[in-house]
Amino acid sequence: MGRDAEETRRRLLRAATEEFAERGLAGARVDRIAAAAGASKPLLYAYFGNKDDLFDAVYNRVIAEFVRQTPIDPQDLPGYAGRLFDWSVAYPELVRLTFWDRLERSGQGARQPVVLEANRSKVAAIQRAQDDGGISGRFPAAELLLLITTLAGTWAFAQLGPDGPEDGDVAAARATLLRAVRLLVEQDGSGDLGRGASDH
């Protein structure tokens, strides 16, 4: 693929995002993408065959990029829970898509691949953390997980208008967040856990 239709296919992908996470699946229109990305609707059906496709591979993109930004560190879990959150605050079509995504589509896209493979990593490291008695094992690892990216995700959702984060205080938000996170992972007995976690 050439560099014009490379770049054609990120234009596409772009308009895609703001479209699908503003409307979702069954309210966004290919016609509408396809000129916010200044290209043709036969254009984009030959990149991406239909909408569902073109939704997969939006969501994919989005993915990989969050699952880059923010990896895991499973001896500072609520750490983790903050870049996620800084992350969904600063681009909201991730919380947004994966809200259609569960409406729509019955999670489809929590299914993919790129997904699955970054869920099993992060799932080993909190199992290897927990086994060597580094973090509670009072939750499964893989409810631990589920249960920090749902609180992330949703908190970060909750601080967010219409244009992005309210006027409220997102950074007492996001110590909330790492609070109740510590809560999460801390053995117990070991410290106050109603004081609030380092920012990370």
Second form
Number of protein chains: 2
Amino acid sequence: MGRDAEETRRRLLRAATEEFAERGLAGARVDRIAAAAGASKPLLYAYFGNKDDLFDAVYNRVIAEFVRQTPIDPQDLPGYAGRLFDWSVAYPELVRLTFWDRLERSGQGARQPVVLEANRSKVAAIQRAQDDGGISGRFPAAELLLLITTLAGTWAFAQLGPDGPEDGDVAAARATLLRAVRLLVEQDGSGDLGRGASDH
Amino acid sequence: MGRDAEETRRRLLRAATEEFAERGLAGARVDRIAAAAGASKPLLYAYFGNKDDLFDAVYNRVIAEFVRQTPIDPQDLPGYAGRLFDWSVAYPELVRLTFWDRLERSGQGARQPVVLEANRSKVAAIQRAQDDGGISGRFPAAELLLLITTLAGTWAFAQLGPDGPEDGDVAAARATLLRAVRLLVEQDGSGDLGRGASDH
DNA sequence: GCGTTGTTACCTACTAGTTGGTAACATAGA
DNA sequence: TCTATGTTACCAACTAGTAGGTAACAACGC
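Let me have the form predicted together with another copy of the chain next, following on from the form predicted on its own.
The next block holds the full complex; its first chain is the one shown before.
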């Protein structure tokens, strides 16, 4: 463990991510973060300014990575929902941080340019798919996207127990989620009663 | 404002509800609650034990009232969802407290007997409606209920801005929610393309 | 030598919870 | 009806401990 500023920075961010996801902004302790990172408090302040800015840094990194890793496929929205769900289960920090942000900071993190831009492009993609007739146009594209992300995120969150999920339930929950999304996007009167591109 | 223990208790509970809904357990300040209630801190402690117990008292009262006021009608689940939504918009404290409970206390509030019992009876009612053939049996009753409550609650929460909802959007959001629920519960191949008992 | 990377020791402000008491009301005996 | 006694409702001020944040000092490595 030589002196590597970049590496130390990363350790601090990592520790902060865990602490904030677990306890939120008000509940998090700066001392605990520094200790968990094996660094000192002044160093943390030198790198990140203050507690609030540190939360920003944490949230921005997590959300940016999330957006980058979950590209939308408007032709297969159930599959997209499944990927959101999987990500949310694998990294519960994401969902928790998002809820903390909503509760403690009026969702200011969700109003960042990165997020807004990603959203716009996803809505546009859905809109196109609706125009092409691949999926139902019964919901406006923006509402459909919100419906899907809401469902995937909260659904994962609801399933996640205090000490991680019980394995059996997760698969069932995932299946239910996909099924629900399929119902939301399938064309009126299509004979398609459930089998779709997202099954395998 | 004479000496009325019961009334003072109520004022404290009211103030605590607002404070906890707004800031959560860690963010809430006991002094602020006492001040807002026009009472003293020792009195608060005499009546409610400690901060955590006070949160319990607040949450229990709110959730019990909520359960009491939103009876299920398994024949009209979109209407039920609409009522949940309306309640959540009218009393945002309910949704916020629920999320705080999940984040800060691993959802211990949601595991109370009152809640569990209410849930059981609702699941049973849905099950019966499914057996009778009134609504689709494609989702297990328990999952369907969770799907609906999740959607209604989070949907309302997502719509609610920092300073209350903008009126126009709420009606649209409500309509979208009902529509989504209708899709989830309507029978396969029913020609019913949206008009239902819950419209008016 | 000197900028970068780091730590120790400290400070101020705040916070949950308590102590030691007062003011209002109730009731019983004279 | 008045006063003594007990009780309930309530509070100003304090305590012990904790929080975020900083100033002053040390060591590494180019």
